[in-house]
Amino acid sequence: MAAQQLRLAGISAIVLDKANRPGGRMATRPFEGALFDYGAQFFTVRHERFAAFQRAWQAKGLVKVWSNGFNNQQDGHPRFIGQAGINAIPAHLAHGIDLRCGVKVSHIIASGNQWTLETDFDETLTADALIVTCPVPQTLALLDFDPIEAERLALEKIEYERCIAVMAILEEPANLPEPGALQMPNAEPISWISDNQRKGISTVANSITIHAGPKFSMDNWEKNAEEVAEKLLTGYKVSAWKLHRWKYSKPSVMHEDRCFVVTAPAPLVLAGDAFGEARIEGAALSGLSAAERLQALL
């Protein structure tokens, strides 16, 4: 979102991502012929600025409404999903951007009035300004300088929950209520379960995604995958499964502003779903805010 705004303003931007595709927790992957959303499951819209993007995406056939609620409860907020999985949205946003995947930044170094970025491949890049959107603890570990105390303390207050996700193909239906999902925000060990075929992104029947609750995820974080999957799949007959660990799945303590300008020799703005509000919409609005602040700083 930030890079597209900068591009429209005539500012050259490069996006570096350590993964092999953009999107982070807006993650979709194939497994055993099925397609799974295994991070973020949907998004809602509460702000008109983000609604304009949602309407454009919907008009292009990129997103569609899945439901207006779960557990037989309707709250008036449509849940939007990607027609081909949630990752279709960041993939669409990447069009026209100088995106470099598989590049892991190891150090961010202040060099006069510029930034030098070192990568794990011993590559060096320079930039006049930076927007950093990875989880805040990772960002602080990358910086080669200490932010001023008040800023460091504010950033160190931000906290995240962990989440263990399991993708599985069942031999029998999971018998989930309409529209094919159960949302249990405060439940343990499972807080979410959905059927990706009934969701409309997978052609394989009984391809489910399970999210463990934050307590279970923390308590079982270091345990081997087989042991964890067995606990989460108890009661199901499973033909195949795969496990993924989200260390920074959801911010539990956020910063009140939509982005954060770090006092530094050159412009440095932090953004993401830990700033302003969580959820996909919060991350998108944070990116737009970061782009605006960076333009002002430049």
Ligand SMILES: Cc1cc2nc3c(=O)[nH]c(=O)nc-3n(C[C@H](O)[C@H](O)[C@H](O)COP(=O)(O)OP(=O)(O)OC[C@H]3O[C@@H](n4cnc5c(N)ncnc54)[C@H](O)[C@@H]3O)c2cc1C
Given for the second form:
Amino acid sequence: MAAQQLRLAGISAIVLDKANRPGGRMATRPFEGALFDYGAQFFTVRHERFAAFQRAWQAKGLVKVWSNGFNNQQDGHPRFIGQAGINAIPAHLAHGIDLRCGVKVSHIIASGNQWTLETDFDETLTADALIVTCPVPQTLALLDFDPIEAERLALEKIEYERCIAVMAILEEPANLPEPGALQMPNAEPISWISDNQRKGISTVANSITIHAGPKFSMDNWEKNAEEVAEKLLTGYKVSAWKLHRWKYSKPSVMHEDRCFVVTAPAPLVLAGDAFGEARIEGAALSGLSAAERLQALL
Ligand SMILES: Cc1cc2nc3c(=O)[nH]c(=O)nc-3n(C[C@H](O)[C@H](O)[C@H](O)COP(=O)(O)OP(=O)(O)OC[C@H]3O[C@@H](n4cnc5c(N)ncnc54)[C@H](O)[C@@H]3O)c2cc1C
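Right, the form predicted on its own is done, so what does the form predicted together with this ligand look like?
Full assembly next; the chain just shown is listed first.
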């Protein structure tokens, strides 16, 4: 969102991502012929600014309404999904961007009035200005704080919940209520189950995503995958499964502003879902805000 906003303003940006595709927690993957959303499951819209993007994406056939609620409760607020999985949205946003995937930044150092980035391949890049959207604890581990020590405290307060996700293909239907999902906020050990075929993204029957609650995820973080999957798949006949651990799933302690701006020694803006709202819409609005703030500083 930030890079597209800068591109529209005529400012060239390079996007580095350590993963092999863009999107981070808006994650979709194939497994055993099925397709799974295994991070974010849907998005909601509360702000007109984001609604304009949602309408444009919907007009292109990129997103659609999945339901107006879960657990047989229609609250009237649409839940939007990517027609080809949630990752289709960041993949679409990457068009026209100089995106370099598989590049892990290992260190961000102030050098004069620029930022120097070191990568895992011993490559060095310099930038006049930087927007960093990693989960904040990951950003803190990268950043040379010597010139901006005063900023550290506000950022160290930000915390995230963990989430263990299981993708599984069942031999029998999971019998989930309409529209093919069960949402159990604050429940343990499982807080979410969805059927990716009924959601419309997978062609394989009974391809389900399970999210464990934050307590179960924390208590079982170090346990081996087989042991954890067995606990989360109790009662199901399973033909295949895969597990993913989200160390930074959703922010539980956030920063109240849409982004965090450092002006010297060179512009640096921290953004992402920890700034403002802990969801896709919050991350998107934070990205837009970061681009605007940076534009004003350049
Ligand atoms: C299990 C789960 C369920 C969720 N469900 C929902 C939901 O239903 N609805 C909703 O609105 N939100 C949901 N969310 C939250 C939503 O996914 C996030 O709020 C949003 O995607 C955050 O986007 P972001 O850009 O801030 O961060 P991220 O998506 O985390 O992006 C950060 C990026 O930084 C990259 N990166 C990190 N470190 C480095 C490095 N050193 N070098 C280079 N690149 C690096 C990562 O690869 C990643 O691509 C869920 C999240 C999870 C994990």
